[in-house]
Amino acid sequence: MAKPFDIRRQTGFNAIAMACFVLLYLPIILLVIYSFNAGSSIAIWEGFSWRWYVSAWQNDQVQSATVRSLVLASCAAIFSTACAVPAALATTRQGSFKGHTFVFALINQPLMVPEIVTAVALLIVFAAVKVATGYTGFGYLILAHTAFCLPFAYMPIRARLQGMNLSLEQAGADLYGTPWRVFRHVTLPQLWPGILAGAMLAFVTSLDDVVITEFVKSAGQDTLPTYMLGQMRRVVTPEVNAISSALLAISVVMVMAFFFLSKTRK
């Protein structure tokens, strides 16, 4: 009897898998190691030191960019999740309807279109709005990040709704519960893991974004990633490594939390 096909049994699979892991994670490991370099070089090890972490912590520009990034990511996560919940309910609880595929594609447009295209489109729209209104504040970045992060919040919520048993919601409706009461007391408690997972994924996506921020931001609105990009254009020091390592730690924690919250529970 022929054995079922298993990709792991194919010749060279282990070598290719190990090569992929090395190429993916070795640069990140080196980045973290050299963030503790005592010298100013990013390629020559001169001893262990917390020097660049202290330097980044005491840098006023880094502090303001960090606060701005956290505020922006928090607003984008909250607003995109608030939009994603009703969108997910409409596309999973209403059954199939005319235009369902179009709505699904429209919500996930930022995932399908290159980010640079979305950034240029937002730049054109916001430039026209700025000319018409004269407003050049922080709100444009919040709107841009909210639009970009919407599918990242939508997908975990939609997946959670699709995995939920409808019998409890149907029982609530049979007991004369209004749609709002059924949602509040039955659907929402079961949906919370998906909502939190979507919010955290949107937060990480916004926190790490460079392209859209670079196109939409006005003067004095640098976030931490765009600040780092500007520094690398001038001179690269292990301070950039230290900031990158801190961002990496935040992203890893958020992604791990997203993974555990999005696991299907019986």
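We call the rigid core the largest set of C-alpha positions that still match within 1.5 Å between the two forms. Positions refer to the first chain, counted from 1. Note that this is a predicted model, so its numbers are computed, not measured. What changes on going to the form predicted in complex with the partner chain:
With the core superposed, Ile16 shows a C-alpha displacement below 2 Å between these two forms.
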Given for the second form:
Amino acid sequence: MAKPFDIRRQTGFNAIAMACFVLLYLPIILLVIYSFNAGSSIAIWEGFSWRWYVSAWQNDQVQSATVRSLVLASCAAIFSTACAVPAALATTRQGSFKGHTFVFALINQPLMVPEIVTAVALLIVFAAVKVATGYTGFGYLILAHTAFCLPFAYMPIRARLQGMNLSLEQAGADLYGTPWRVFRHVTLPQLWPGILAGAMLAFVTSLDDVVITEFVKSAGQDTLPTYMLGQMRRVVTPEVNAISSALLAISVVMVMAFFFLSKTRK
Amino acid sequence: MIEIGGVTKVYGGRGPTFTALDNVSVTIRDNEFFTLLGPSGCGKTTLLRVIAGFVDPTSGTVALDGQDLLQLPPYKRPVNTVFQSYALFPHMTVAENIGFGLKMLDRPAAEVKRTVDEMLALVRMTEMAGRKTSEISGGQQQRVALARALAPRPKVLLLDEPLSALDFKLRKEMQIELKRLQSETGITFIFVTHDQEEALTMSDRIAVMRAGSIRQIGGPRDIYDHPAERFVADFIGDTNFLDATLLSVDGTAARVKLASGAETTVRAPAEGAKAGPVTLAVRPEHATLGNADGALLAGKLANIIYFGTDTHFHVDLDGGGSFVLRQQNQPDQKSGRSTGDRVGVSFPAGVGQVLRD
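Alongside the form predicted on its own that was just displayed, please also present the structure of the form predicted in complex with the partner chain.
Then the entire complex follows, led off by the chain already shown.
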């Protein structure tokens, strides 16, 4: 008898799978290994050392870029999540309304429009605003990041809301809860895992953005990724490896924290 | 007292529409255990949701003690619902669930605690107060849902098929429990079910619904013994339908001539009885099996089925049609009849109901 289709039994499946894993993770492993290189090459191993971590830590430019990146990612995560919660509520709890699909597409626009297009568009608009107001501060970056992080914050929140039983909110209303109090006491406590996931996703998305940041930033507003890009144009040292490894560690910790949170909440 | 007047609910604006409720009018008295009974899709749950405030009717009125309910949002209506899925709050304990309504009404903490304790005792869940709702069984969740809806002392409790998720034995227990709670609290219960037996055992009055309208309202005995129309007779219990000719009507008594030629007196429909061909409904246990001579109907015994508590006799009537009788069994006693015997079917005067349609 013919067996049902089993992808694992197809010729070459193992080879392809291995190739995918190697391509995905070998470069990252190499990156981490060479961040501990004692020499100043990113290709020739000269012994173990913390030297590039120390060097990155003591680098004023890295320090200020790190602070800027973290502040920017935090602001983008908070603001985009704050917008995503009402957006998700409106698109899941109001029944279907006219233009429902259109609004949905609009919220997710940053996922579909090529990033470079958004970047150029923001550059043009912000340039006009800069000329008109004379303001050249950090606000542009926060605005831009909030905008493109929105769908990343929105998606997990919406998924969580759709998974929630609507009759719980009806029960809340039935038991004399006003709409606000039902949201506060019934919806929100169950929405937290979604909100946390959305905020973390937005944070990570903002943290590694290069294209939009590169176009929108003013002079002296380098984030970690744009600083690294700038370094690569000159001389490449394992310092870049060290910074990348640190970023990697942060994202791994965040993913693990999220896993842990979502498990205990259930 | 709840007065429902001409409530209609039509779904779908453009394109095909669906009438979930079609001009429903009913008055439900205080302290009544009132049941909405009907097959799925008959509109019984929609009517319940109209009263609760989750569905806005297309037209009609709903008043509770003279107050127009339709003007109020769900959270201002003095009615509480026991949901089919229970809808307990998973992030709260049993006690927090029960106290939720009172908390939303901003009652003082001491009063909330006292009432929650009372309710826990009422549904016998005191030991479970600190448990999460995911840590208790289905039957216990059911009781918490009841206690939660009863805690704010609503004027009316709406129950949406609350027993359908329970197994048979638990369902029987909860039927008795519900009846006890209703008489102890004195709250009006409006109970939705598709289970005719549940409706008969628990209700003061039953409204039988079909395709968005109420077909008959009455006490369980009324509905069972004197169904108004074929659908009601068919939906509740088993029934034999006989073709007959209506000769005359005198109040509630009707003189009919059966297909066999025999004449007897049966119950007339409440209104609109006209001489001519009618359908007669006779319950299987209301008729008796006897000899063909002198019986109202005669025929051949086609089948005898033993059911433990009773025995069913299937009779093929002379001139077509069949009739099912049901007789209570006595210990170690056979009916003395066998398949193929020629038998007669009789029922006393006044038994049998002329149907409306």
